[in-house]
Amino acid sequence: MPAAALILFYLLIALAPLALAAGRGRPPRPVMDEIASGMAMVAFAILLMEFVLSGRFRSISGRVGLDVTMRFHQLLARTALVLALAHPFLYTLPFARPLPFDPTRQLTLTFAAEGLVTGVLAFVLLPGFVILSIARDRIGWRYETWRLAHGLGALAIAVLVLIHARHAGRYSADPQLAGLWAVLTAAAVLSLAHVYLLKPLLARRRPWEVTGLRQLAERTWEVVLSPRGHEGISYRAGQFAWIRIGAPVFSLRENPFSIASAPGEGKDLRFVIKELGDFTATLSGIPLGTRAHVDGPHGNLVLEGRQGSGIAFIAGGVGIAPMLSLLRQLEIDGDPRPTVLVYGNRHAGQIACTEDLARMRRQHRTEVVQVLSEPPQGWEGERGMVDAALIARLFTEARHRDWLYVLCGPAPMMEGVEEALLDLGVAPRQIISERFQHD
């Protein structure tokens, strides 16, 4: 399913309520009233479809990519917010007042108690919910706490809107539209059940075990997981997985990490993980043999199906993890294309996997460009940031326009690199990236 097909399908579902409402042939109301109802219906359809986008379905995340999925998720969520907040102010007909030209009361806006109370609650809760989602990194919530609040909060708002629509909506009580709301609500609930019930149950049948743990750099560790009683997972270089280590299978203590090993290396999975204050702060104390669970693979930061006469890997910090997977697989496959790795860190103590990088430079002839913003005395690599000036200097030749560029790291770095590459004439389809955090 390409990204264009996902977007088209999503838009068709979002607009379906308008088509069903128009097909009922009800007497027309003032234009602004019809627009208000249409905005409300589209907003509700978007809200319910958001559950599917975040349902961690491999057919979406593995083919479209986390970046496209999450950006689309956020864009449509904000669109739904604007539509939902604006629609009650557009009605022109009076509420609960019989109109002399409307003896059948089909044009009169009335609210039963259920419709009024639930509508007001949803109207108040929705903007706060979206704002908390945007600002989650600033308010200091643990990821697990935010994740639980996000899922339950979205479900509560969806239920409130469903009741409001059925009791206050002019069209939503019609069988066809009521049926659509029932189907979309069921899809939303099933998406939650898929993440919080089905996936943990499947993971419990395919356990993993911590078989390796070593420090790679300052606050950065390599964790090796081995399958126990099964054949592991089939994945592509560059993908990621959600993992639980030392936690019950239904625990919310689960985080996404890029797989740093290559598919051709065997069944074990290697992850490069940085201590960030959540469960990762306990990495150094994890004993070998600890039970783990893996949900994956996900993501589309892969080389399959993409063309490039050369490949540039541009990483910052632990963004090196998927680059290691991709480079290791290229080395195993004997891929002859030229490769360049641009790897940025703050200081030398943060450089991870130096032995792997030296081997790739020696055996696969990968050009490794180390960049430090706080270099020590005698540093022979690049100084400063991975920014537009550096990218322009490294990839200024005409042949570089046909290369494939793989990006992973802090969002500001990736945004700057993307702009720099586009300014150099690189086609957007030649730039792939994946983020684990979005505003």
The other form holds:
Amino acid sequence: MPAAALILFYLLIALAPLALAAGRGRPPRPVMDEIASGMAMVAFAILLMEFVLSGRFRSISGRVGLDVTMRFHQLLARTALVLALAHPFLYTLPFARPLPFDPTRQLTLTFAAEGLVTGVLAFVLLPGFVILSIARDRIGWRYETWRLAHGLGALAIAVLVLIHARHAGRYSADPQLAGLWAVLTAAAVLSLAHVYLLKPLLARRRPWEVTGLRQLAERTWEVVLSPRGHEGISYRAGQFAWIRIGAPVFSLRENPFSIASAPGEGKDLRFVIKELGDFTATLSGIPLGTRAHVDGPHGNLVLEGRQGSGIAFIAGGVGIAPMLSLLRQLEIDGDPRPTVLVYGNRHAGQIACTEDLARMRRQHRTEVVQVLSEPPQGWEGERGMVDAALIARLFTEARHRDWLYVLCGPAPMMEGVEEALLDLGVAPRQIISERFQHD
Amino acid sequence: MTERRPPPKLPPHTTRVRRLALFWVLNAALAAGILVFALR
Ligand SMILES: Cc1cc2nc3c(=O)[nH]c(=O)nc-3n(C[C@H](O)[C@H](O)[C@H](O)COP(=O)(O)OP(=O)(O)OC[C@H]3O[C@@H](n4cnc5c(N)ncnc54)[C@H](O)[C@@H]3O)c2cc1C
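The form predicted on its own done, now the form predicted in complex with the partner chain:
Below is the whole assembly, all chains and molecules, this chain first.
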């Protein structure tokens, strides 16, 4: 299983420094000192791997999904933080200049200025950096500013730690371990270069153009991009892309959006976008013909390789976007399985893509269940939220047990629905989802 | 006739717990690695 292999590979790299350090066969120091050094080395390996786990590598997020990749990135940062912050306090040996009769530094800790200064700096910067990341939505920075600070800050900390390890560590100056740090640091720098230099350069050679723009519902727009001078991208229904509209290729104004069109419809990409913040709020004023760039496809909210005797799509708000793609492709393929679309909104003015919904009902016999929490008078659909009670009512039959459930919408909705489905006896692997917000 | 008991309810936030479990397994493996290294 590729996901399990990825996790094993991760463990292997995180523990590799310890194996290399132990391999030198030095005499052991007190256990606490060895634990401290071990923690520091694992923390550094995790820190360097965070660059690769940043969500832009298809080989990773395409296998386990962007949600899982980002969650691991966030959680492992906490592990690295704890290990890094705790390690200096565990040493028992005294700081001193090297003793002539102790060439392997079994009796003292290194007292070199380069090692100490960089260590102290990283020690102060790292917690601040992690807090800034956890509190991203609360500090009021623009997302682009935050992203730049996050990339550069992480690089600065990595360089400090590299110098610190080289000068203060007992093991890190050994050729093998120094070699491993060099390789991991290079991988970290290359992944930044890949995202911020290589991808933009490649994107410049494959331009797109805005060829369609219309309002679909309150604060919700449809944007169509067409490839110019190339064949477009080959994607699977349900995937997403990072798009940049009317901004230079090297700018950080790049946002992820689900592709709402289906691969079988042609080369044009259609997006359904909700106005939310600074980029999305400018959409309405974008002239047709504006240059755009597309990085994708990404993500694994796809039906390929998954089983289910029927498929339920459960969307909240703009979470409808990937569902349109998935349902349209099933329609094009003439897939015989029954489909249900549960689509929740607050009020009727927010319901987007009514023509698509009507066509699905008519041509693909999709059962469309509309849910409004503030329904108008005479509303014939469901009332309330897309919550556990509704799910329990809609999917009670035994045949629903082995259906596939595709979820996309606000986090509380997805969590509630997921719990409800598990309660009904649906197996976890039959539930797939994508988050639009990684907080 | 004996009454059929409803299936046991899963505790709340099962999905989140399930996802975190993998994280803790990973942490445990890292901690074990560090201990093996220190006690070698
Ligand atoms: C996989 C995925 C698919 C998505 N699909 C859709 C979709 O089909 N339709 C839709 O309307 N929205 C979608 N979103 C959400 C969309 O990306 C954000 O709403 C949009 O980026 C907000 O940008 P802004 O500049 O208008 O808002 P801002 O005020 O700049 O940002 C608001 C929040 O959006 C998120 N965000 C902003 N920029 C980025 C970025 N470059 N990368 C990641 N997150 C960012 C951050 O959480 C930020 O706090 C998707 C998100 C993800 C992760």
